[in-house]
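Next comes just one chain, in structure tokens: the form predicted alone.
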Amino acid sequence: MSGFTKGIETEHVGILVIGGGPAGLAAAVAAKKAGISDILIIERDRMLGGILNQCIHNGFGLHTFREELTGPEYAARFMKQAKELEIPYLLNTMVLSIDRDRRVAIMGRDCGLKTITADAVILAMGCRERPRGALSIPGTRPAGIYTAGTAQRLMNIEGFPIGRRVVILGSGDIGLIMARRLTLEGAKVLTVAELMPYSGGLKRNIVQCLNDYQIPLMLSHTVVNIHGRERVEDVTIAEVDEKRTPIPGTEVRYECDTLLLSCGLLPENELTRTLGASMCGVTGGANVDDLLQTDIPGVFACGNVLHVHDLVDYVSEEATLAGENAAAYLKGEVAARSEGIGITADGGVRYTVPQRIDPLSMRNEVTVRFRVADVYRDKTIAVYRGKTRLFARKTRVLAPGEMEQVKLDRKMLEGLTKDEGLRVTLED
């Protein structure tokens, strides 16, 4: 079903939103909010709310609710909000390709095959697993083998077991939560390998998921081969290397059933490469500026399809400036783009977003997200206007798991020039 009230006869709108999840639903509300009446959201699953749907645990919403909500409930926050302010939707539907000048072709049930245009477009198609072949992990091929994401949704929304001895590998969140999640409805998880030798998950994850469990995470390992038939018999898993590299001698075997592989998350951004945009090829997500609006006019970008958070309240957070921002180009009130200046990552930062201001149309304070690329102990994070330091902030431990960010105010900034450019670093 559909909430298209207008009919689907209509062929042009103000605002598209592709993508019906947490940043599509808080970027639409937000539009909406903001003044524009015309807007559609397309989702290409059966229902709104994206992956927040299986993601029964709780943890989600302390920043955005002030509560402690599972993903569901939070879910089912925005889409009241969507519902009350009327906001159409359609539901199986898939954008198939989108142009330059936001002409957007989409297919579903409802509607049939047919092109419709928007005055701006805000993408929020999200992020996806990196699948096994991605990872060039040798063996067979047997059943057995999820993503950790795939078996989160056989499980708490298709209501199927999927094994009863699991080995994990990677420790990205989802595999974190995963590894509870398995040990709660009775299966033995036998280990979670992680190649680097960090965990890419959060560190409250790792102790409410693995150590609460006596689960054991092995760093700086991973699986080198996959062994069984018609299903999954064991795995074997060697110690790496600096280079990552297998270290002959390390072997060991375990006997599962099931393995899951949580080993990273990538931008669903096909669409946005069909476009034309500008793309960073550290997030995998589009380069935009401080009003998160890429480098075709009038098409913004946010939530996880722009880089992947570690936090839902943040992409909320994202989503409602990406929505206000294109509800403020509608009505003229920002420029269509700007080259504005360019931010460096440097010194441990990976990269940042935005990748550029524009001092003379940001808002009086702009908020730079960031990861690291490393784990760092008692270090500084520093903002530098050319030789200027504008900001800094003394802090513990620095890991690649948990996004950092750092607030700057439109004074801060007032009259930056090109050969200044900003900088946000580490230092000792």
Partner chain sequence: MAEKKELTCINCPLGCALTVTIDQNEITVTGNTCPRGEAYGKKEVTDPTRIVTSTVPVDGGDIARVPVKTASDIPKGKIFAVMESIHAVRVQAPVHIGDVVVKDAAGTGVDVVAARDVSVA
Second form
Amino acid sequence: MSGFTKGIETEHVGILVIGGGPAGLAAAVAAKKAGISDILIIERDRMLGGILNQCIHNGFGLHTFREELTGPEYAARFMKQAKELEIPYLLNTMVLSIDRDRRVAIMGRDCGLKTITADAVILAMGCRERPRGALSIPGTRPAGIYTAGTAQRLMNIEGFPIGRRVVILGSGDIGLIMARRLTLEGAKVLTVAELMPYSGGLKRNIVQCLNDYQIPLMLSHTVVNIHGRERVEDVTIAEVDEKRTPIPGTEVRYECDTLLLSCGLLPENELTRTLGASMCGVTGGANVDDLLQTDIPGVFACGNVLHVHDLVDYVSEEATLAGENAAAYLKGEVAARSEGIGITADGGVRYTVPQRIDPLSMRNEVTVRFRVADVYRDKTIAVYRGKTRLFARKTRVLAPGEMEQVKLDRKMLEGLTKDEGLRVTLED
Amino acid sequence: MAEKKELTCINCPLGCALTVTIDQNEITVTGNTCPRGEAYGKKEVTDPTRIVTSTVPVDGGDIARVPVKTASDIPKGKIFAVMESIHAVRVQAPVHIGDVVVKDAAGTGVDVVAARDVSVA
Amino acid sequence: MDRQDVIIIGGGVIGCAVARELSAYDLRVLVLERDEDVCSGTSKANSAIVHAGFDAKPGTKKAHFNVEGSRRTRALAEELDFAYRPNGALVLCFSEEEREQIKELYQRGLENGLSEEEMEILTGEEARLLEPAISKETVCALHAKSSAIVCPFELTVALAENAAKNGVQFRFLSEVSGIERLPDGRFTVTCADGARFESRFIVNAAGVNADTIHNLVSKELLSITPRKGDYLLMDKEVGSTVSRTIFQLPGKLGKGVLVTPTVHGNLLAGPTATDQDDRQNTATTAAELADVQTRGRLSVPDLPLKQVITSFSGIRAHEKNGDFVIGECADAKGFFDAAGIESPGLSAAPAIGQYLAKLIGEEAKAAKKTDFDGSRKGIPHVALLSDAERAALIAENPDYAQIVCRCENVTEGEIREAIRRNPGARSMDGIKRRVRAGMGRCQAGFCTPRVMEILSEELGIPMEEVCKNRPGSELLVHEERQEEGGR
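I've shown you the form predicted alone. Could you give me the structure of the form predicted in complex with the partner chain?
Every chain and every other molecule in the complex is listed next, the one we just looked at coming first.
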């Protein structure tokens, strides 16, 4: 994208929120409640609410509202707040670029081409699905191969039937939800194949979306070939060994017209990268401190653009914090930050968010979220300051599909030095 | 003669593996970590229920379809009957969250209601 | 019956190049294309290289048309406004024993008509200075400065649009099933759907099926072997891993696996070369994709394979004698072949077009049109414009402010324009090839529903009829409940 040309209309806002999904909405609401008056949400779709609009299933909000809502209902709660707080937003508008001075180029049918400068920016762009190409599934390239989310949008927003006989690869939550959705709409879901020896989805989804409808879940299986010239005609599924390599002789062909892919989500960080923020290789999101601030002052990140969450409730919680912190930053309440002390993730902990903490200016309590690398039974989650164990919690089961968290107390970290270090780990 | 059923508790991410034993009139649940697991196990073998969600076409709205859900859970065995009743309706904009779309769906006594607002286009 | 002067069978890059050059003559020209759009066969899946011309054996048609075509392409890029980048190429040599072969290539280049300024032999060190990502095993390399990259879709579409602008007709979904000779020397061409056309001349640009078409009229049989090649396309983030096209010394089955940037900033590796019987089978295989990885790494050891966004394969039309078959058929006057067009076919296309058009023009004693307009403007790529240019475009049409494909930043205006052009996009693939919607890292995950809607609106067809490419490739299925009257 090109730079900033004179003559293009420029506006200034206090906080610019990029993305009007659950994270962006919660962040904007929190910032407004914290006293910031000039906030603007930029949304690329034709409505606010983000992915929740197409998540018509129930199960949202158990933590936040203590009731079980559908995606649109959960989104409506936040949209109502945003409306009551009179937070302005732009729909059908894309952010083209952003620079370190927080100059943001936007473009859309209603606003044309515009540059907005902001005192703080909250990144809340969400994530996208891993496409077939990235999975390197050989075979033909016919119609009828969808990522689960695209299929979900076509069915739930536009109301179109996408296939009659369906194979699903990947047992991520959207795939599981779509298995049920397709079944209810009259399609036959033949099987769900999962490369890993465990499912990446939530237990309740396996029970209520697969078991309820006798849809088999084939663990340690993958699609090794796709057939059909114009439309998918069948796919070949094979078992994989412990190195995830297909085992010859285990191939079975499934006659179907549709292949759905639910093989992982990737934070959408193209903008963050062009901004030059330091990125985390594990999450695919920016590296942030305990205020959810990237290494570029005044730029915060939250929700699935920071790391992929399992429950929207945690997205809202995290985004609220980002909104509050951005507000505090604007009001000059954030003390000058040190570069912070990195949190080491090991022993089966894949990463932590935040990646670093500034013990001098942290809040009284900081939630550290993480995911684990494998299914673990009877492990203890432990946090170490140097050699001292600050915290320990026994767990019965840990799984990669489920996000975990520990809360760190400011008092625990008083006087923490780089040499001591902070470490989140699993132990027996 | 005791009958045993293996279930996965869905109340929390723990996903406890439950064993529900049905011995005449007595139902016992093992494998649960908390009382919610016991309640879940008993309910799943006696009266399993689910929330059903889908979409319904809207005429004259700013969006083409409105998401709907059963206002409360319905018997698991009635899922497809409720889906049929949902498939049979169209609604007219405007629609408000909570509006009844299907009254007493499939004789369950439970209404199907709108899950979002739809304005007039 | 519909009467034409020239029928061109095949709307690939060759057919479209011939059509464009013929459109300068006062002739009625019709292109018959089997698929729903131009650029649907070999032209859509290849390495997208405009080869310098050092590779083909001197004296062959391949050598002649490559060098001519490569020079012509540069000028054509200006006239027809398609993406073209003269990025140069290196042919790497990994062993002392093969050093001689590099020298031979250099000599061959000279014999084929390249100048000494266009080529140089580099030491391994010099080559690595130019391209730091190449293998440390490189002992020397041929640097072909006039090698270039092009967008094969844009090139073909540009030729077709310019041909159409000058009066050439296009008929799609028109697979030729028969050709008969009339007593007066004219031809009757029959399509699979029963449509019949009469014509004085025929140009056979049927790609992988050119032998079948040729053998309908000639006793001197051609035999084409479909040769499949798999490719891996990588994300724009790693598009500058190399800036030149990196070849290996050619082997028996072709030029070997190359690694190259594309004009749109991706990185491409491939192709493999597997002879097969099936002329339609473009399925990639695990073994061949693995082969691309292994052989690609020989040139670029740190080939960023984690950034692969898609894999695809194309079929090259290999004629048994190994050279292009171009010109009038000896035993079928008025029937012109452009057959066996495998690599360097894309590079040669503009020259083949000129050559055949001239032959036919002369034989038809046709005059040149006085109102021929050889220029064409491409669809604006909003993503590549300056802010001022964008603002001006948006002021004219706000559709150009509405991004539909987020990965490639393709606007609604571009997509609508792609459909409205002549010949315009009729399918998702047609749009993807013209304006790149769905070509990016999410591979159409986000934009599919919206692009379908726009196609449905512009073409006036229901969503259920929107196709990925040919009929039969509908993205949606018809609602069964409705058909059964269950509502």
